[in-house]
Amino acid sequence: MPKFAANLSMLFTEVEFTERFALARSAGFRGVEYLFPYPYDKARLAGLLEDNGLTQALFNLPPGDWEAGERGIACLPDRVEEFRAGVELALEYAHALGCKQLNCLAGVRPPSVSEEAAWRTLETNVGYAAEKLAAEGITLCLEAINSRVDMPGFVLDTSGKVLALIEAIDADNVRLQYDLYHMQIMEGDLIRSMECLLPWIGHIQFADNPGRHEPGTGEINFSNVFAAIDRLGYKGWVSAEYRPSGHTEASLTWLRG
C-alpha cells in the first residue's frame, strides 16, 4: 500500500484541530498535512506531531487573504515582497516541523493582470523560492488545481502547466503536487498521467469526483490507482485530502483493506 498521510484540515474535524493529530494516528496514518500551519506555535505543532510519531508531509506557503477568497499570491506582480516575507515565515515552520516539502500555490489571475505578467511574476516568485528552499534542503512543490470547479482562474490548472513552469525555472528541487481529484476534472486517464510524470511528482492528493469525498463515493477505481503507485515504485506520500461524507472514521474503509 502507498505511504499515506491526512489532510488535518478536512479530516477529523469533528474535533478542534489539535485533537486530530491523535486521531490520525490512532486511524493508522503515519503522517500529516493540513493547509497553513501559521495560526499556531511552532512549538505546539512539533510537539503534536512527536507525541503521535506522526510526519509533516506538507503544508503551504502563505497564501495571502484566505478567508477573502485568496488563493495564493504568487502570481501576483504587487505582492513580491509579500511572497518573499512568506518564503521566511514558511521556513520558519517547515525548520520547526521537520518538514521537508513545502507546497506553493501560484494563485487567481486577476482581470487587471496580463496572462504574461502573471506568468513571469509566477517565475520570478517560484525561482526565489526554490533558491531559498535548496539552501535548506527543503523541496517546492507546484499544484495544479482545477479551474472548472473549484478555483475559476487559477493560474496552474494542468500538469502541462506546471511541467513548463518546472522547466522554466530548472532547480532540481522543483516537483510536481498530483493531486488525483484535481486531475480527474482537469484532465482524466490517472494511471497513463503519473506513469508518465513520475519523475517530476514529489507528492500526491487524492479524493473522488465528483463531491471531493472519499473514495468510493465516485467514479475513481482507487484500487487500481493505488495499485498503480505501489508498482511504479513512488515513495513519497498520498495524502488523504477529500471532504468526508459523514464522519470521518466511517469514512476510512480505504485504509483499511
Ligand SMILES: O=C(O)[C@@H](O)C(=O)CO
Second form
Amino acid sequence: MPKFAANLSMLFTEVEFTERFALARSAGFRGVEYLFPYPYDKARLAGLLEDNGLTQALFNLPPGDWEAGERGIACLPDRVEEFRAGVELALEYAHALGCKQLNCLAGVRPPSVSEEAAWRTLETNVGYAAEKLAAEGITLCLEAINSRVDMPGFVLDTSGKVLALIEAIDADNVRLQYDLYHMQIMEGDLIRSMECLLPWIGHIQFADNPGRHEPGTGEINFSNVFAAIDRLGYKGWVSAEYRPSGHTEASLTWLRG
Ligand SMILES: O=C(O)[C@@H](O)C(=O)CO
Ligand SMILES: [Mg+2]
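Given the form predicted alone above, I would also like to look at the protein as it appears in the form predicted in complex with the ligand.
Full complex below, order starting with the chain above.
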C-alpha cells in the first residue's frame, strides 16, 4: 500500500482549516499537504502536525495573487525579486514544519511575454530556488498541470517539459511532481509513464478523471495504479488531491480497500 497523504485544501473542507489535521489523522493518514501555509502562524501549524502525529509532505512556494487567478510567478520576467522573496518565506515555513519538499508552480504565460522569455525566466528561477533548497536538504518539485481543463496557458503542462527543465537545471534536488489527474488529461498511459519517469518523480498526487473527484468516480483504475506504484518501489508520498463528490469521509473507500 502506498504512503498516502491528505491534501487539506481539498479534503475535509466540511470543517475549518485547522480542524482538518485531526480528521485526516483519524481517517488513517500519516501525512498532509495543502496549497499554502502562509496565512497561518508557523508555530500553530507545527503544533497541529505534532499534536496529530502528522508529517508535512509538501506545500507550494508563494504563487503570486492566487485570488486574482495567478498560478505561480516562476515564469514571469518582471517578478523575479518577488519569486526570490517567496523562496525565503517558504524556507522559513519548511523549517518550522519539518517539510522536505516544496512545489514550484511555473505559472501562466501572459501574451506580453514570449515563450522564450518565460522559459529563460523559469530556468533562472528554478535554478536559484534549487540551490537555496539544496543547502537545506529540501527537494524542489515541479508539477506538470493540465492546460486543457484547469489551467489554460500553464507553462509546464507535460512531463516532457518538466523533464527538459530538470535536465537544464542539472541539480540532484529537482524532481517531477506527478499528478495522476493532470497526467491522465494530458498524456494518459499512466502506469507505463510512471515506470519510465520513476527516477525523476519526487511526489505523486491523484484524483479521478473527469471531475477531479475520488477514485472510483471516473476512468482511472486506481487498484492497478496503486499496485503499480508499490511494484515500482516508489517510496515517496502519494497524496489524495481531489474534491470529494460528497462528504469527505464517504469518499475514502479507496483508503479502506
Ligand atoms: O494539482 C494542483 O492543482 C496542485 O497540486 C497545485 O499545487 C496547484 O493548484
Ligand atoms: Mg496537483
